[in-house]
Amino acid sequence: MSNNQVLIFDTTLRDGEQVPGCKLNPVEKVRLALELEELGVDIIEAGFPVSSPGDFNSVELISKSIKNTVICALSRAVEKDIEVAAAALKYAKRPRIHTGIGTSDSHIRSKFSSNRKDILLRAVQCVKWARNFTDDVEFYAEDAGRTDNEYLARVIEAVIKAGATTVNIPDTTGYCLPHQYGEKIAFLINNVSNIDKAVISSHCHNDLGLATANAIAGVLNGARQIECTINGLGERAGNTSLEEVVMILKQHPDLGYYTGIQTRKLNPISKLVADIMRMPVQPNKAIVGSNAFSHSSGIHQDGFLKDTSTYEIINPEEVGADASKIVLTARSGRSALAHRFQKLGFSYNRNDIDILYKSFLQMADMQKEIEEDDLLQLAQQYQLKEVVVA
């Protein structure tokens, strides 16, 4: 692996399933989880095998028909969690077990009713077990955003000398903000003296929008996977949208890190994901977003119809979307308009636009958008206009 290349850990099957509403049955984890290699993704978070039996099965199922992404099953730091994570992923071709423990001293006092020496030992423990069943083990340092530094740095420590190949960061709250999680980053970087032997994994949680943000914070500070889902799905307010860090990565080329997702595929697989997990994309969602390449204003519309980069730094066939679109609306200008009637077949000068856009605004007026039958419905009042003046 280059160490600029960012690894996509996709966890759309485990944590993006959380959200209410959007359980998936195995049939359906199975399909998008070929969906999700088809993508690129390097790592699929397959489930939670011990939560459930139908869980176990899916988790199973997709070990069976995965034939390169490395499949992850997540676990507790209980022994019992562990065995029947990796009886779940018996079938994989590359599996990874997902372990850990809380190490916020809220976690530690409210959660565990315990003490950092004690948690200590544990996260060390749940990594020693892992090891007994793969070589791929990713350790989670759950609400990790609100762990004490010092103390994080030495439990990061203790579980890559157990065995973890992979170490979670998560700010499971979603509470840091971007420089803060950065700066937790590179603490470890700078104070944990075999973190060159593990990747540093960035897991954040949108509780304050910044999910995306305090992802490539990380990765701008050494982390070099970034745990996402496919629109953002999550517990709460959502995960780190897979879409928007590739993205960003992709048309921040001077960073200097890259994927390997397919981009032209993020369209379709997010509409997919909506529609499996019954769960609408919002409309001005960036990238996949139905308004995402979208123009209604009329000075937007104006520069755009002259040089598309104007308003638009993505390509809509880049990410697999529909082509761009000129929306009219009372907000629209006469170049719009100009556009929309050439693309029905219609060659009006400026003379004719002037007059025609009267009639279009006072329409706009009553409605939110002027669709392609409300114009044809213009351009034939225009014409008996015209035909009653001659």
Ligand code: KIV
The other form holds:
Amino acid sequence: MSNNQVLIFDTTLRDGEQVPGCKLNPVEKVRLALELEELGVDIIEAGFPVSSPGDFNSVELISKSIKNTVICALSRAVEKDIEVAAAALKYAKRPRIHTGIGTSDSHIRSKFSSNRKDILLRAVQCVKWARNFTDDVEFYAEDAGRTDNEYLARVIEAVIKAGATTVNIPDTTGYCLPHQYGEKIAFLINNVSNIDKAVISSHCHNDLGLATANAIAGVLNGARQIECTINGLGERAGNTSLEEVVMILKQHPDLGYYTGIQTRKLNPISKLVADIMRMPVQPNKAIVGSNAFSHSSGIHQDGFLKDTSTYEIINPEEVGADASKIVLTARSGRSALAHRFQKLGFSYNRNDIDILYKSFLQMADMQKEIEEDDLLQLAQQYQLKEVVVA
Ligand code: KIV
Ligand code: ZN
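Next up, the form predicted together with this ligand. The previous block was the form predicted alone.
Let us now look at the entire complex, which starts with that chain.
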């Protein structure tokens, strides 16, 4: 792996599937895993095998079906969990165990009634135990976002020494600001003596709408794996959205990073996930929302029709989206109206459009959007000289 490659760790089937109502059965999970492999993700987090027999079954089936991508299973820092994860991964060509424990004082005290010293020991033990089953062990320091950096560095150094090959620094509660998350990663790079022996992973939640910004801040400061989900699904407000981070890195080649994602598959897989998880995508969602390539205000439409780059930084084809749309509303202008008439085969001159535009506005003020049928009606009225000529 080149030092500029950012690995994409997809957790749609684990963190994404934790969303109420998004649960998938094993057949649906395998179908999605196959699509994720086609998409080009590097690691698929297939589930949390100890959590239910169904999830064990899903991880096992995915392990049997996937040929090249690393298959990861989650576990707590509990021997039994790790053994069950390893058993579910038995058929995986490239198995990874993802194990870990909360490291913030809040988790140490409230969840574990423990102390920093004992948690560090448990972290080391779980990594050592997992290494009995695979060489590919990822450690997560849950709530790393609110963990004291000095202590976090000690834990990370110890787990790498114990055999962790990836160290996940989750902002579990979505609390960090991008500069704070970036500084945390930089702190680990500068204060963990064996950090070059592991890949640093960012796992950010979206409670303050910062999951994407934080993951990118992580990369800019040394993380080389991003944990993310299709459509940004995940606990509470969700996780970092895969399509967003991938396109940020692609649209900013100056940063020098790349991923192995086939970006033309982003919209098709987003639709598949929305359908099988029965979780519609918000229309204004970046990259995959139905309005991501729609233009409706007159000023934007006029610029876009002269040169698409005035209002679009991504070609919709590049992300597998439908062609850009010129939507007609009461905020639209004459050039958009002429353009839409032209698409229906009516080539009106400037004077025609000036006249038609007045009737169009009257109609548009009464309804949300002007559709093809409305335009045909306007064209017919114009022909019959029934349109309003002020
Ligand atoms: O958000 C989180 O901390 C997690 C871990 C289990 C990796 O999902
Ligand atoms: Zn998470």
